[in-house]
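Only one chain is shown below, in structure tokens, and it's the form predicted alone.
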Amino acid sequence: MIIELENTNAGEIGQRILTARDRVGVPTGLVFTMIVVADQCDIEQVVAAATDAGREHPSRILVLRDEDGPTSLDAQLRVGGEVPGDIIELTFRGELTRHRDSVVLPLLLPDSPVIAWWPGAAPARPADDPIGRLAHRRITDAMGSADSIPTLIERAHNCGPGDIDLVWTRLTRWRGLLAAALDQYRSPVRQAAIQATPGNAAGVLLAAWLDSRLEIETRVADVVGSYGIMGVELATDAGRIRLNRTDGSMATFSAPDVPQRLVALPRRDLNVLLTEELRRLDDDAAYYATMATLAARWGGEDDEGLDR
């Protein structure tokens, strides 16, 4: 069911959208809310990202995006069929732009977390944002931003409790594939040098997880090609253990004294790193002490400084 609402108010949209879950029986078990700051983003990615990753955990999903024009608020809600649980798409004009967080606030679930997700343009604390406020959990990606890079120290700067970015997410199987191998070599790593394509806020995040977890400064080289971090190289004192990107889904492995593999290192899409992180809304200490480092280390430097 899909009503359109114009020129409305929170109080009439919490009301037809009660009205509505009754109708086609939704479920009332609704276990988070996901507020999505959809500013200068493809509504229509974000929407179906939003509403794949609510699959696993039914939830009221609120889509927030600004227009031009004379103050108003409009809104289309969706319940039932495809959708798990209900989805609220919230358009404001005028004066109302900058009130979005009152509207909010009364159409949050109550008793259950928030969880606030900007996937393009983010502010640069989010917990000090209005939104930011209403939420337990907030989620950004510096990869939606113009310049990755600089958008990323920035966040590290500002890194608080409950904040994640998925740059991180991105970086799972990385660190899983890396901490495997540094678990079966338990020689200490002398060097360590990340390949990346120029401007890859994820290679720049993985060297800070090196940095951190081994106390070394690893190196982050610019190198052609077109699937983000091309290769990592750790030396140690039982020799080089390489995972080298082949492709977009796959990559080599070579470690001392075992034969070379191909492992499996897909790149995945908006819809599988939303859902991942929408599975664990506790605090990741790794990502904090990571971020820590990031900022340390890299904090006055520009991406020239980082090739060294």
Contents of the next structure:
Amino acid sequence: MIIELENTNAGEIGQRILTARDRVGVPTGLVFTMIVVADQCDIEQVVAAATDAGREHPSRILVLRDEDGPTSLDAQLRVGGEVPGDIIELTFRGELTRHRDSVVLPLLLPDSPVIAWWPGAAPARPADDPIGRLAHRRITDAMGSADSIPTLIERAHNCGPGDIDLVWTRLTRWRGLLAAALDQYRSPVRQAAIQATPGNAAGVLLAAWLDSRLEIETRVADVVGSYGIMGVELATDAGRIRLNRTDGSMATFSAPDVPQRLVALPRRDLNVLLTEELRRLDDDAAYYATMATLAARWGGEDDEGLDR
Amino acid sequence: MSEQPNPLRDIGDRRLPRMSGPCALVLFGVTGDLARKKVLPAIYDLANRGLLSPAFGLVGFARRDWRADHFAEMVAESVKAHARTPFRDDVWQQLLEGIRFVPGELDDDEAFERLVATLAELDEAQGTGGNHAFYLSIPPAAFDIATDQLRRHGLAGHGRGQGQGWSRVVIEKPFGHDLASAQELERKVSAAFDPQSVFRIDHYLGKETVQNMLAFRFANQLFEPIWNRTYIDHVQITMAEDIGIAGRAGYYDGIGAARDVIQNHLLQLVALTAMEEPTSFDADQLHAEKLKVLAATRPAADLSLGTAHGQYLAAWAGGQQVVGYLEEEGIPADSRTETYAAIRVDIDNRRWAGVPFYLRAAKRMPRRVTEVALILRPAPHLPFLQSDVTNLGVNALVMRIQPDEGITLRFGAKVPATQMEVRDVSMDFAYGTSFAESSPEAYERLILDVLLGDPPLFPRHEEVEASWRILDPVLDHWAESAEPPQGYPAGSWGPASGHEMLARDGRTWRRP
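Can you give me the structure for the form predicted together with the partner chain, which would complement the form predicted alone we have just seen?
The next block holds the full complex; its first chain is the one shown before.
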């Protein structure tokens, strides 16, 4: 069921969604509210990813976007049918674009967690943003910005409890494979090197993770390619452990004394990343440690400029 | 190499996946239903979720004149038909590299020599490192010969040196057909494998909702205070199936409902419902608590009053005309195998003294449902007119295990627009609406646990034997009794004797 409301307010939206629920009989077991700040990004794709992630965790999804025009608020409510929870798309105009939180606050579900997600551009300090302040968990995506490495480093300097960047989520499988590899070779890692396409934030963050865990300085080399991280190599006393991503979905794994192996290492879609993120709403200590390492490593000459 | 901790692992890094180490899984009985519908798809799903080591091998062993690519084709088919996650070529490529097939009979020494050679080749080519898990998806009568062959060909755990990798064996129920045969089976398996290398799969324990019982009981403050004889009147545990024996005549006849599911699933549910809080969820602690409560569990003193058994008769069930048990193909006309079993057990401890647990398991019931219902005592005093509360029952807390997993709380509420009329209502929590639409299959969790060597979700042989100790007197009583199982129409909630068993105690079965 889709309900269009023009020139509306939070009270009316809340009322209409309640009556709509009664009519379509959607279960009320929604587990959290997700606020999607969809400025300057592909609304369709973002809503699709949020809806898909909502299938695992039925939730209320609030999609916020700004438009030019005289001060007004439009809303589109979607309940039932294909939608796992409810989706409320809010379009703000004029003066209201500076008071979006006043509309969002009454629409948060009682008691349950609130997650804010910026698929595109995000504020420098999400925790201080009016929308970010409403949320327990603030998900950003440095890959959604034009220049992803500086953006990620800026995030690293401002990172606090509740913040997470999807670049970290993209690393989970790489990290899992590397950790599993070291389960087999319990000897110290002397050096590590990463090959990634130029400007790839994931490569830099993976390096920071290795640095924080192994107390070494991982080299990141630019290579030509189109799959982000292209390879990782750990030099241990027992020999070299290598993961090479040969194409967008397969990688080869080689280690001392064992034959080279194929392993599926696909780039993961936005909805898969978001689903993983929503499964873990507790603070991620490993992420904070990694971001701290990243901030320290890149805290050099333009430190003041970044750490406002 | 020193066993220093892996620097990339960190207890605070909870999203880092638990991934299996290098290993090979040898599946006996690959052409069986269980292998095709559950085990093989679960292996693919694990690979797809990135939880299998790149150094993983899968070896099929069966009495088929196949080559490895025939087997791979069969695996692909069963994955496409039954896997939970979508079929992806890249994941399949990863798995395919490690797939092997060994044709042969269980009693054929040459076939086992070939298996030894195949595993050696896999260790070489795939880097599976001498770690082997043997999944015996074969009839229990063949366990004996299979474990014996594994032992004689040096594949079983005993006699392996350090650094030669591990060897584990996975067996499926039934674990014997009575206490003596269970002990006999244990003796044979333990001749070849160490106790900690034997994984008994009770797929019920791998279900998310069964694990949720632990969270429900021990993570909340709300329920523990009523979880005892002061508030609970009795407990009903039901496992009903709407199907008949559906082509499993050979397996089912002579086994019956009690051996098939009460001995394992239902008594495990009793243990999880009734046990004390374990000090942690380590296998040892969990096992100790389950064993304690099973040891305190006993059937009724007078078994003719505290049990009931039945057999379904031809009838219309759910709009379909179905035959009775005795008319099923392959069932002898004088079979006394029960398709309905109900027993009362009591738990002799401070928490549960005087609280009967009624267990029933049956085929050809009106619908498929498994649940644990805790029925509370009536309120001590009702300050209402008798006429106001005629529709008020007693409070109940129901843990629905399958389908429609969740929790129901039944309590009284005032009917609107009446002076004061109280009626029962339900408050429902459905697992599916608050969490994953598609939670992992029990087999995924259990197979991964086998490969990781993580035993908390597997019953130990002491638990199996404790369960038989509870059930054996009942089975003996039925075998010696002059009365055959009482008939009940297919598609009904069981024979009159089942209802009478509760009526004698002044209670009734709830309609699940």
